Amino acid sequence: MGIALAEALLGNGHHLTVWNRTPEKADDLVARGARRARSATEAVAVSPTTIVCLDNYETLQRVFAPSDGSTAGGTVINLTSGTPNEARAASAWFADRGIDYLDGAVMVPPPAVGTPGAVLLYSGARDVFDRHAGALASLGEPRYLGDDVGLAVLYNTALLEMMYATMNGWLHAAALLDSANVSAQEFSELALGWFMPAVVDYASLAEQAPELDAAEYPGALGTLAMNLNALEHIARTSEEQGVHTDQPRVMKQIAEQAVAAGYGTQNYLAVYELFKAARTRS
């Protein structure tokens, strides 16, 4: 991802100094005009703005610790994955050293960075974002989420959860059909060609989002209790077919908890109230 970010910046005419923990990874960038720094300290010392993409926030602070004070007055834009609390702690850590800070998240795979349709999320001080929005546009569409510096990584985590849950649903469903020697390709024609677009497409979820905000879940077209019956069948079928059962069991348990909480006569979206209630109990 770091290479993709650097390539996009170079491609848009930015002067660039690069550093990587594995120096040879920057060889192609240097051949294209980037300057190679011998250390992270050197890289940030010569750059008023530093964009960093590492594996976690602990590594971020370890990399920047030797340059303590040398970037005062500069800006760090961090595209490292983690948690909202880690983002807030990093912001405070840099603020103590006189460094402006933006937290961010890249919402596309490396080959899509810098292409039309690429989206990157940012949160932190609005004035810091505004000063750098032009350069950030070289990486993709910069979307500012707010001054709570933890918002970008929170959005990122929520979107990834949605992605993995959707992917696991598809993979588990394909495994169920595989137990009857139906190929994933054959199943996909019905599952992805008709069922998903017709029943749970993203447009319909967007249309239902106001119901979540209003806590209105009319059960006229189907109740949570009815959905629990379907989830029970999924769990039992998975067991009968010898397919991994943890995921359907968890989904069934969530529905059972929502019914026990009094949402049985409302529609499946009422599970949202169960998820929110867990936050108020913690």
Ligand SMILES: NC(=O)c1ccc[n+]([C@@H]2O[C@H](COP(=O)([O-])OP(=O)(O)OC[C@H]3O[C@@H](n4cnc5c(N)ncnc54)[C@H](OP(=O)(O)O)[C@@H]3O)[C@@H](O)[C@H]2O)c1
Contents of the next structure:
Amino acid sequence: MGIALAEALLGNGHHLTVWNRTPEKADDLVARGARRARSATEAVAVSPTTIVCLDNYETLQRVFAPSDGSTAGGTVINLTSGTPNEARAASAWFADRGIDYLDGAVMVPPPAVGTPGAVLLYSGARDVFDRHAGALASLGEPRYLGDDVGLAVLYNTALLEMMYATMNGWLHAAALLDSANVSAQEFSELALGWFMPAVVDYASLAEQAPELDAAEYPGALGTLAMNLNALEHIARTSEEQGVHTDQPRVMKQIAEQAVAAGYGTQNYLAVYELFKAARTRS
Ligand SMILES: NC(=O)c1ccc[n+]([C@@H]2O[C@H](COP(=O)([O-])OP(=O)(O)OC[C@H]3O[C@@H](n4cnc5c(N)ncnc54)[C@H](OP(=O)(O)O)[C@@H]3O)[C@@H](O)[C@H]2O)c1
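Can you swap the form predicted alone for the form predicted in complex with the ligand?
Shown next: the complete complex, the earlier chain at its head.
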């Protein structure tokens, strides 16, 4: 990802200093005009703005721990994936050294960085974002989420959760059909060609989002208890067909908990209340 970010910046005419633990990975960038720094601290010291992308925040700490504060006055924009508390701790660490900090998340794979449709999320001080928004546009559309510096990684995590839940739904459903020798391709024509767009319609979910905010889940067109029935069938069919049962069991248990919590006569979206309630309990 670091290479993709650097290439997008170089391609847009930015002066670039690069550093990576394994220096030879930057050889192509240096051949294309980037200057190579001997350490992360040196890279920050010679640059008014530094974009960091590492595997995690532990590495971020390790890489910047030797910093003696000589970089005060610059800005670090950190695109490493992590948790909101890690982002807040990093922001405080850089602030203690007089360095402005913006946290961010790359929402596309490396080949898509800098291409139309690429989106990167940012959070932290608005003025820091505004000062860099022009340069950040080289990487993809910059979306500012708010001054809580933990928001970018929180959005990132939430969106990835949606992605994995959707993929797991498709993969498990395909495994159910595979148990009857239906190919994934054949199943997907119906599942992705018709069912998902027509029935699990994202536009209709967007229309229902205000109901989540208002905590209103009218059950006139179908209740959570009715959905529990469907989830029960998925769990039992998985068992019968000899495919993995954990995922349907967990979905069924969640619906059972929501019914036990009194949401049985409301619609399925009332599960949202159960998910939120875990936060107030913790
Ligand atoms: N790849 C994607 O599709 C994608 C998409 C969106 C977001 N992201 C996020 O982007 C970040 C980087 O992902 P990536 O795909 O580039 O991962 P990666 O290929 O594993 O690269 C990790 C980077 O961290 C460096 N690093 C690891 N341990 C280190 C240490 N102890 N000291 C110094 N440097 C160290 C690596 O240096 P070396 O080169 O020396 O190993 C490398 O530059 C992650 O937070 C990831 O979640 C990735």
